[in-house]
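Only one chain is given next, in structure tokens, and it is the form predicted alone.
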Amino acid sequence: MTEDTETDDGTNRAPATAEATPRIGVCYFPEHWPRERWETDVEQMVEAGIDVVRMGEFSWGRLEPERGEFDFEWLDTAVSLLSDAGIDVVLCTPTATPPKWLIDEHPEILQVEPDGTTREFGSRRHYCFNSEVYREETERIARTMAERYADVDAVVGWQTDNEYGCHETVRCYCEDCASGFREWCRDRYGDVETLNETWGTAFWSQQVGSFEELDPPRHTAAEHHPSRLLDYARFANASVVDYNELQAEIIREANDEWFVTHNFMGHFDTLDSFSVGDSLDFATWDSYPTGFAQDRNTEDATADRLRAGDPDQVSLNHDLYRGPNGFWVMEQQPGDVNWPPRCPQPGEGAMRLWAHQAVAHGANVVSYFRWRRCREGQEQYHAGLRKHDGSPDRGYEDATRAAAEFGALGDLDAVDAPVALCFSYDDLWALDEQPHAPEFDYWGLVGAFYRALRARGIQVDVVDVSPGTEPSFDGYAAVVAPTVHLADESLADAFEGYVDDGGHLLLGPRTGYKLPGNKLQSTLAPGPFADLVGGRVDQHESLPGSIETRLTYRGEGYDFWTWAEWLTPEDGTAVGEYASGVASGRSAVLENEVGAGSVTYCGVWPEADLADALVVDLLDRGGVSHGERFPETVRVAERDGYVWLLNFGGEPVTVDAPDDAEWRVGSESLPAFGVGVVEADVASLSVR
């Protein structure tokens, strides 16, 4: 256990690790407010147990309100009414927002749309990450701040910017980014004809004879070639890893004690958080139950989803972003929220309801966006812990409480999960272009196994095997790969060594279609995996709701979604047969022993009862002791010893736990949107 550090104002700051005691936090914003405010803002913040806060991501107008005139006062002085109460301070590079008189010096670092629109001033995130001219002008101001701020023990560490990409702003289409997409093909490719090749650029006559014809795809009659659109989504994203090692590296050489953030969003699908992550001391993400219910999910938003979210939807993002220092969520909804399409008020308790989770995921902050329901701009529609007249509003309440239960708790280890679950950002763009069913979404069928495991109880740590990377499987008993859609023989080595040596490996359809470069393997899919496999892919189809879609998987029907392929087996053995449509009789599901472990092969889209079928098979191989399938409002999750039981449902349940289970917080009897933490095997519950 790593021991928290006295500095000279004698108050303690938690160091960067995955073992503390849980915090509630809070992102305020002192200029949206009267000054003679500020106090009681404060005083109320320690009465409610918060004890970080973040400030500043969006005050560069507010800070440097004309060039080279800087106003600090103001955040000075919110900085020191939080150091003297105690609180941790996490301050922000402005960097999101340059204010109008920036972009009216140097109107070229304004991002472009792929039809040549222009993403004017007026709103947030509307610089190009590529352009020269905004990162000097990044580094000037990151660097004021971070030299003012180096010797202010109140000050913990950094969030560079704010939600990289947000708005669909990852990928600009100007000439900076023209000419940067030229120099990192360059850089890629060495010369043009292996380009040519990698991408195979026969097809449409779209050889290009140079690297300076390359353009950014911008807008086109037809769709654009894949693999061009894949390696500019590689592009830029490599943009953001860049401009963000440029902000990391200058607030470490200010004070390398800090530790440097940043906020992710959840299921982002335009910015590889693992690559952005490299240069980060930990993740942090944006977490908006009620509105991911709606706007980014392929599940339906029921009743309960709209009140208190999809557990499993926003579990994925926990544990996305958890790394070996943990985790923070730097923004927890708060109540109802301005952008989704609905805004119902969220259950009543689902604010404690979510930061109990994501602390049982491994989150060791949990901060609240935002303080109070602002009365300008924007978001004047979105709630804080108090209203915008001061007054507590519902979150308050349930902040307060979590802040005391956690601080009960004490402090907690990482967590350990015996499950590793695969993805690839590559390959949720490349699936992204080339979905082949209107509702083949890779988030969704990931999901789809995910949720499986998430309904057994069981912890899942997610593993990057983007092309390029050198995955690592040890420790973990059993290993879900929903798909590996872009594959190469390292990986291929990979698995064959981890099952060798005794693991049990899982794969969905779609595995090993295409090279890394976006063209179809010169093998039959699942390419590379074929001998570990123990069998290749005949056919494959997406298919309507229209059609029934049946299988037997050990001779028990079950029912599958959108995408089916028809398997023929060469060592492996066929245990599950379509049970309908032209493929009926046609082996849908392999399984293959290989040296100490097995691999199976599932080459559907799986409903969910399939799917539970197929992982406690994968458990029960594994070794991984697991719960009875608990109903999909209620979840459970362990970290050092604990097991938190979550209803995310309107209904209240009881839990039936053995007879010694000690209870730390709530009781069998857990109320609709409720928690109870209890000492005792995750397999030793059930609830009813």
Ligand code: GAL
Given for the second form:
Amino acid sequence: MTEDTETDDGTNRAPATAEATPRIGVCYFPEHWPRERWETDVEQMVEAGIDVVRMGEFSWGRLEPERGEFDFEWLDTAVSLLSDAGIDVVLCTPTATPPKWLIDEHPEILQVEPDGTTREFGSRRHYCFNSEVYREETERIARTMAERYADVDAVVGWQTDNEYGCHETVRCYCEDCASGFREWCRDRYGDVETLNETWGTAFWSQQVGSFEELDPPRHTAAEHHPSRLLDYARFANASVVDYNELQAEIIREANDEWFVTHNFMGHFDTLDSFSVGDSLDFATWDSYPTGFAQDRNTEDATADRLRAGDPDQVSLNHDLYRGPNGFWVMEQQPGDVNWPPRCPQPGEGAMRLWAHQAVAHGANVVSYFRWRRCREGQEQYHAGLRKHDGSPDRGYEDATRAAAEFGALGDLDAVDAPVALCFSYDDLWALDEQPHAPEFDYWGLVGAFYRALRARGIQVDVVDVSPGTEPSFDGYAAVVAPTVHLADESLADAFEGYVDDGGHLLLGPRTGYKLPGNKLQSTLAPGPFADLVGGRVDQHESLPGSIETRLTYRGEGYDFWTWAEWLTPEDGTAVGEYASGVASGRSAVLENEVGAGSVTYCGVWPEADLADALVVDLLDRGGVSHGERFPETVRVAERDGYVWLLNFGGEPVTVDAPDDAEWRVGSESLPAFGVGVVEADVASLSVR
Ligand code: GAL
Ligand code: ZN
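Can I get the form predicted in complex with the ligand as well, since the one above is the form predicted alone?
Below: every chain and molecule of the assembly, starting with the one above.
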């Protein structure tokens, strides 16, 4: 890791490292406000301790009102006001919103839905990633902007575009995408025989005679072939990866000291952030906890979650996006927002709580969206740090407090996680196509295991295990794979090497069912992992709430839900058995000693108590010390010797800590939605 360097103007310029003094930022749209106000805005940012400002992501229409007629003066002025105040600027390419004149010139830029409907101008994200014209236009605007700011010190880096894929826009079904898909399949398979074999196209007369026959999976009477769908998901993802590379190259050509990042979304399905991340210096993401608790959570939006979000849902994204150079929250919910079904005011202090949680999980910048509630356009019902009359809103006070607290904590090292959590977007896509139960959701299943780890205060790294990756589990005391649905021998080898050397692996249901092409393995599940697991899956069933779902694990009774596999032990030992239904007496959980380590296979979607028991046994085997099981609304997270206690509940709690524990923020009395930071061992803390 590199050292942070102080620059002449005193700002901290080492944005692309894992270690840093965490900073507060804000997303600013000077173009929405009279110029006379900008100086005041900047003064108030300085008062709040804001160090970073992001701008420009939707500004194409202002920067180039007519083809070739550029107006940069307003942005130059905003950048120099911020620069004079010592604030770092992150600029964005404005490509999420091509202006009307461009669409009128080239309507073929527009995206098309599976039923042939064009996504028209009038909102945002209305371009196709595979449009050659749009790629040329992207190069033109990105290069013009990048070259203009190449020598401006205050501009420290770039965000490409904005939230690729938001509003379901990764997958487009236009003619450009059709020809792109044909090319992509040709590159991947070489000849149609290989494609036919990999997909398995004898079913329903799906044989492909030539690559020219391939179309996007457009509107049909019944479901599409799952292998074709999966490859379309991969192709669409690859189109975004390419498009992002194009942008990143142009930015780096102008100034290779800039960092390049992108703002991903929370619990987002259609974009593989690992693959897009290959051309970024680090990832950032946009965190809206009270919205996510409602619109993308398999669990209930309880009153507490409506006020502060589900802590584990939020931090799973922090951990997913955290890489060797850390991560940022590029957009942090500033108060009430406009897009979830309901928009209660967040709990008192929640905006500060979220910033602390992000930093505890490795964030180096937490940047609120947006500076001021906007008086025009689609997001008038979305708060900012300031109200639309300019006065401070609730988030402003929280952001100010967080900025001061982070400054006092100083430099923080990277998060050091003892456990790896396996994740694969390919599995997410395959399981999304064939969930086999309405409630079977990849995020929910991953979340069930993740929640159990977090409830014990365990930091985790998220590791990509999608087909073709060569994951390394070196240095992890334990590995949890909630499912590895599509699997090949190379992943089985990686797991085997890890366990042989003394690693401890916990595998969840639906593992090893399919080949990477999305057809069943020729052997029973868990396919290539059967030897490791020491047994096989004899049957599976998906179960509604009206059927009792009970099992015993090491003699204790537990609930599970929605998914059950009847397991046949071979070398492995049954440590869990069904205690209800037609599976009664059959094996549900297997354990196998392999080499110097162990493998546990859990054939159900575990309820919280079972997930906790499985995880605690795994941690004990791996020699990972852990805390007590914290209540659902209290989370602890460790970074660089500091432990954050984060109260996501509406009631105060008291922390029991050793007498010599030093409180750096707050104290043992944690108010509702409050935060404490203490120097102590996680295992020595408990709450009342
Ligand atoms: C994000 C987006 C922002 C804004 C925000 C509202 O998804 O990047 O531009 O729309 O949501 O919460
Ligand atoms: Zn398209």
